[in-house]
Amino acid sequence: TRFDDQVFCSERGVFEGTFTLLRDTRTDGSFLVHHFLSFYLRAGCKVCFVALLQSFSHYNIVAQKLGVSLTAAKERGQLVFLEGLGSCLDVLFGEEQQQQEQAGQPHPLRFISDGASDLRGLFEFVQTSLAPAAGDAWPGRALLLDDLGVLLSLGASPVAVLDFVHYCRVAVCSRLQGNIVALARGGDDSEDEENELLVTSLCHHSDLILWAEGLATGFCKDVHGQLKIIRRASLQPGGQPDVLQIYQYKIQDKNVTFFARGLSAAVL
């Protein structure tokens, strides 16, 4: 089963303009996120991705293996990468935040030396970087957003992380018609309240959730996890019952297979 098919399938197209919730339990959904990436990098589209929690060299690596290179993509003006490990570090030594500050653009995650939980310089990096210009001929518009919980650990509060997607929608998904993905961490079992209270408010407001499982008969060499596609049509006019797909899948160097559940080539 193509992946693309299954996720993308719309009259609408592509570029229609939603919200896209990742979610992993006992598995690294993190496959997902390059999945997206290179899927709107290859479809054209201007791609502002907030990547915070693993290196840009980590995010290229991969993304070569699926035949999309971020370099390349960087140099065109096609891909605006924020590359949260490296920014933590400029913020807490105050170099480069200083430097950007003089300039008059204030530092994306200056929130973590203001001791606040004000999430407006991620935003206003959010927005001038997918703005339209003169003679910008992208077909669409992206944000990818890995992950979230991280915003959490360097001390923004729910409610803020909450605020942040909310005017993000309203800036990409209404205003521009593009589309937003964004990972959250955090399973049923989660001890972390805070986590918790943020995924779960992210899935009451998502047009489409993917959830990766881990199997719960655990390890298998054919069958990695399961991956839940949750369509939201209780969100669209008529109040129509959520749609559910379940199917389960494993990583290979190159791609991910999926299928439908008890389907596998070790099964079958």
Given for the second form:
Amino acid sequence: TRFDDQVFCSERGVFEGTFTLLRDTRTDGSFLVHHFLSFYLRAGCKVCFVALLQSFSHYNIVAQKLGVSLTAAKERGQLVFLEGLGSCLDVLFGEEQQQQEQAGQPHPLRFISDGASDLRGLFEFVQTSLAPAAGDAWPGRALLLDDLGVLLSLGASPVAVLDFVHYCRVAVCSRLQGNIVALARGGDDSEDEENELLVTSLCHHSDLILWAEGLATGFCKDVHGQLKIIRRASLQPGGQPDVLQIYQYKIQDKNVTFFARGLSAAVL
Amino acid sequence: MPQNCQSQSFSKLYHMGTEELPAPLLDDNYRNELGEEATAATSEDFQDSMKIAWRYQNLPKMEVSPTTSARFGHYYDVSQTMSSELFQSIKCHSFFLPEELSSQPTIKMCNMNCGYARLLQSIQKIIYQEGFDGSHPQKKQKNILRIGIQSLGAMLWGDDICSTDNPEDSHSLTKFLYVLRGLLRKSLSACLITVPAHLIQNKAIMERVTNLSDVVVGLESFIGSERETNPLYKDYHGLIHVHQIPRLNSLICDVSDTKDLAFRLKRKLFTIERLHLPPDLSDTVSRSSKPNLAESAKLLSSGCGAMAIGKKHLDF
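Pass me the form predicted together with its partner chain as well; I've looked at the form predicted alone already.
Full complex below, order starting with the chain above.
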């Protein structure tokens, strides 16, 4: 059984224009990225995935365990995949001709080499990938970003990253009624001020926040962490307070199980 | 992993004299060295069936060294050096920044520190020319390029992050690591780097370096620290902290139960062992040493990467 049915059942459908922020503190929240990737592909959305930290085959192998083939999705045009690690080599070591061939459109990771202060190239890549096309079989749109902190490590300022996210929201959420899911790592006790600024600012503007945290008491074999789900009802007209749910989880080879706090199968 | 060193193509990217490399332990020697340690441990553990603590009879014996039962990787005799014949038969590349900078004009690559840029070019060239990226099929037996980089971030690489809180270019190191990661992912290679973390003033950089790495291990020496005199650590030379392990091609990762590891340099071997409190057996333990051990118990972590933010230990 897919864990999205247990936990992420939302009364809103897929085509709603939401911005979901994935956070992790003292743990690795990438399992949430894998979940959303397979979720949106199964839901029939056209997906643009900006994968900055891992290779395509890593996501593909995990996706197959979750029942989706990324290779097939790419071939049928449902998935546009930017593999940051491979792509940056083209920017740095690729020949001049290659760069000129992509006439009119700068390379999405151009900012690494030319020190540009904005992420315009990356935004234009996203915009082009998800633009409506004739004969498009995919009614929904989704943009996945893994992870935003890497952009800071590559020299982009927090403001440049926030601008990029803002432009994406306008293009994807507002104009195309698509969804954005972005992972931003880092904790409250982090010394990385730029990252803290980025994460805090993103939190304020997110419709939904999924926050994976390591347990305060340390490592446990049966409970890998806790997940806070914050639905930002306060952003909606009506001024309802935010809704907070807390679950604990255990990650398995092909699945993630969620349960109420203290009710892990190991202790029942 | 092939046991015969001569069939490996080992590439080392830093200038280092062969007189500094320890001699590898080949099959028979290995068994002798590690075997005598293991048998010593098991002979002490032999016990009759327990009468009082019988509940513990069926628990597995505590293994001090996690790897006595299985051979993994290579072992080295630190009291001897590697023979030069062995070293010369291996294809090796080295990179010594002062030589590189003097031989060629400086290049500008993506606003990165020149030393790092030059190193990346050198690595990329070797990967391409030796065929580790599949660009032209390797004629010989397929092999993995092994890269070692020492003291990344130190001043000898032209970086100032070890000498100031506000470095001139705080992004050079992380950009370098990102591109290196790309080169490794796209070729048959693996890389080990060392970073003088204690010198890097800006802790944000260390967090980013960790996030850009697959495996992060920290070594903490007892020399010069107050832990040198702590009875808990008397048999060891330092601690090993496993900060991060890779979660690749899978949702799960292989987290070990053991979070407290210490290392020591024995007469011939460098070993890593589980840290544990010695049993408090004697009736005549003096008052002065008892509180020391109690303090030491608090040092044992109750968790690892998901670190305990409070020292929550149970007192009975």
